[in-house]
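Next up is one chain by itself, shown in structure tokens, the form predicted alone.
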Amino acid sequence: MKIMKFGGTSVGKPERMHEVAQLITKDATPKIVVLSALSGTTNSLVEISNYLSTGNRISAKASIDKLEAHYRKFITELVKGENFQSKANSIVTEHFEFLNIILRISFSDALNKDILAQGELMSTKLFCVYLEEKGIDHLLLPALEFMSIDANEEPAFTSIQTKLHALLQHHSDKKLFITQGYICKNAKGEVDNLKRGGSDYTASLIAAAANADVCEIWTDIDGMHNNDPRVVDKTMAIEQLSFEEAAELAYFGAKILHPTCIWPAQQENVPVKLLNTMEPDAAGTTITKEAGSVGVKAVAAKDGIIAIRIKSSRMLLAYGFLRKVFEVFEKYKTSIDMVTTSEVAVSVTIDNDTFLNDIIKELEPFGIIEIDKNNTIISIVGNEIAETKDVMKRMFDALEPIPVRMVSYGGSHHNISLLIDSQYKREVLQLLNKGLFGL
């Protein structure tokens, strides 16, 4: 069984769609095909939403028939024998009928959720349609019917598990399914998601549930690279990852796979195989138990970062400080990238400011609290980088007109981390890029 998940862009447009129907049926293998939603669309309903929840009604139904009629004009070029139009057509019918009726309905958390996975239903239906039409067996797989989260947001394995085994095995016949990304069912049996970037997870996690043979994430970049392309000219294709090293990648800021999206494939030990839809050919990263080398293997950038510092040269040495320290993120449910120490304070690096001011408050009487913005923590990743010779050398060479904010190493086989000022990322990657790749 091989999973294949196509991104917004891979099924963007009516030639890129047909292009994802060539690559799924280049073999017989038994596949389950996840797919996104359109690019664009997700971000078109929340801003419908976001209309929505402000009452503000004129601009949402502006909004969703400028989307409607997107949705018509890709109908034209997906198919072209008159009955399949029509099928395709009523499929957005049904869907914009319901997106017009919540024009006249109270607003809410949970029909924020139903707007948001129209984007995806919309995808697999309308792609459904162009294989039929092209005569290609299949079976559409609704996401609801298995994908489900418990109480806590996290998925529930266990019964996704179950679920899936029990829907293939009532449809043995079928070779090749086809599933949305995104969408599950919460522990109230209501529509939810799996958040942003949520397909990589979905794939993952029916990969892991159907113990497939690989998950293979098809985007419009031919794997994960050793920087960033968007900020360095001359970067490479990474041919094969350990888990562990494209879960550093992907936290620190890798664009290209969700940070979820390694763990339950992790999990069951399954190949994760990242592909450019532009490029079928090209060999991608593949990412396994086994790392395949030692050594210094990609850059990663992380923006947004908040650095706190707590200096308390009465309190820090005292027993059970830090666990106090800690306990105040752990109650804001505000998670701690960098921690560094010293005898008279502790720094910590944090990535979401919804709770900064509270955090700050219960902070105060453990000492002076600093707090700088701003910050962009770099992420240098490889296998067993910290006993790899030289490593921290050719950085700090690299790096010697930067002011480096905070170190850490030590932490991870796998990873050291610098905090900068933002100012200086395109400048420390470029550098990077060359210090220690020679690019």
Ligand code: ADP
Contents of the next structure:
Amino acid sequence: MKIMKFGGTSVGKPERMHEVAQLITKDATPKIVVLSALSGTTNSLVEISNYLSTGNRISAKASIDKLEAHYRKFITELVKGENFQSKANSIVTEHFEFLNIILRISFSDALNKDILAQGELMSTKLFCVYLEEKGIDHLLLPALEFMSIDANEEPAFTSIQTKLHALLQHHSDKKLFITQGYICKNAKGEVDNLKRGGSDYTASLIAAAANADVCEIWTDIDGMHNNDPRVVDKTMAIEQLSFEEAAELAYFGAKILHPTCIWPAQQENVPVKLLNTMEPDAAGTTITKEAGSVGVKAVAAKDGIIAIRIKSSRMLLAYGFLRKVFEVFEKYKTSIDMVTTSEVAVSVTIDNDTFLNDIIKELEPFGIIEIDKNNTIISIVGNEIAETKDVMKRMFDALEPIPVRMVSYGGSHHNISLLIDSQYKREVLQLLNKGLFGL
Ligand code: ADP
Ligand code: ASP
Ligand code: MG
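Next up, the form predicted in complex with the ligand, please; the one we just looked at was the form predicted alone.
Once more the chain from above appears, this time first in line as the rest of the complex follows.
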């Protein structure tokens, strides 16, 4: 079994969808194909939802109409036959009728999730109409029948696995399955999602649940690059990464992968390939247990980081102090990214400020609390970099003009993290590109 996931740009135009159909029928291997919404759709749905949450129905309606016009045009080029045009039109009508109905009901979080699900529901159904027109045998597997998250918003893996197996067993005569990325059911049985970019997560979860031979993530670039191509001019694709390296890069900002999508594939040891729909023959990036070469492979940046410093002279020799500090973050389900300690202070970083005020209040009895917002974590990722000679020297030489606020080194064999003020991000990524990769 092979899992093939196609992102927004890969299905964003009718001709791209036609190419996806070619890519998934190149060989006879049984496949589960995971599709994102057409590019731009989820952003539009977020916008519609935001308008509705503030009671701005007029703007919501304008956005709905604009999106509908986009889909009406899309299907005229997607399928040719009258019968298929009419099928595709009915699908678009059904989903836009839903969006127009919600204009009239009161907004809620559950409704927001329903709105966000429309993109993947439409892209998969429309793609299936095209496959039907082409006479390609397939089955649409609704993700809402097997993909779920638990009360902690974590994938309910055992349930996903059991339900997926049952569905595949039930349709054992089929070789090609199409399903939605991103969307799922939550513990309350409502429609929910795996957060932005979550189709990668869907693909990896399915790959692990189905014990697939490979999980292919098809996107608009030829693999994981050594630096953020949106920020730095000269970047290059990396041939081979270990699961750990890829997970660190995804978590610390390499947008090509959803932040937590690697663990399911890693758990079941399913190789992940990052491939380019626009250049299908390019090697791309292969992610497996083995790291391949030793040394620095890439840098990534994660914005929106808040640093919290707790200064306390009582910390001196006080065992149990760090536990008490961490318990506060655990209580507010806020995960910590970086930690540095001295004898009189501990600094941690978080990326979620939902409970910041409560956290500060509970930390205050421990000492003086300082909050520093608008930071970026720069992660330097590679294989055994902590043991690789002169990485630290090259890194600090490159960063000579930059004030570095925190450094985390030695926590793992494949990561060095730096905290900087976000205003220096672009400069830092460029300087490191030169200093570490000579680019
Ligand atoms: P998709 O819609 O296929 O899921 P995304 O937009 O989520 O695609 O991810 C692909 C984009 O990720 C690329 O176009 C690129 O701009 C961006 N990106 C950021 N960092 C990296 C990196 N280190 N390597 C490759 N792409 C990256
Ligand atoms: N459509 C969703 C998003 O734009 C999920 C995805 O593309 O992975 O975030
Ligand atoms: Mg993505």
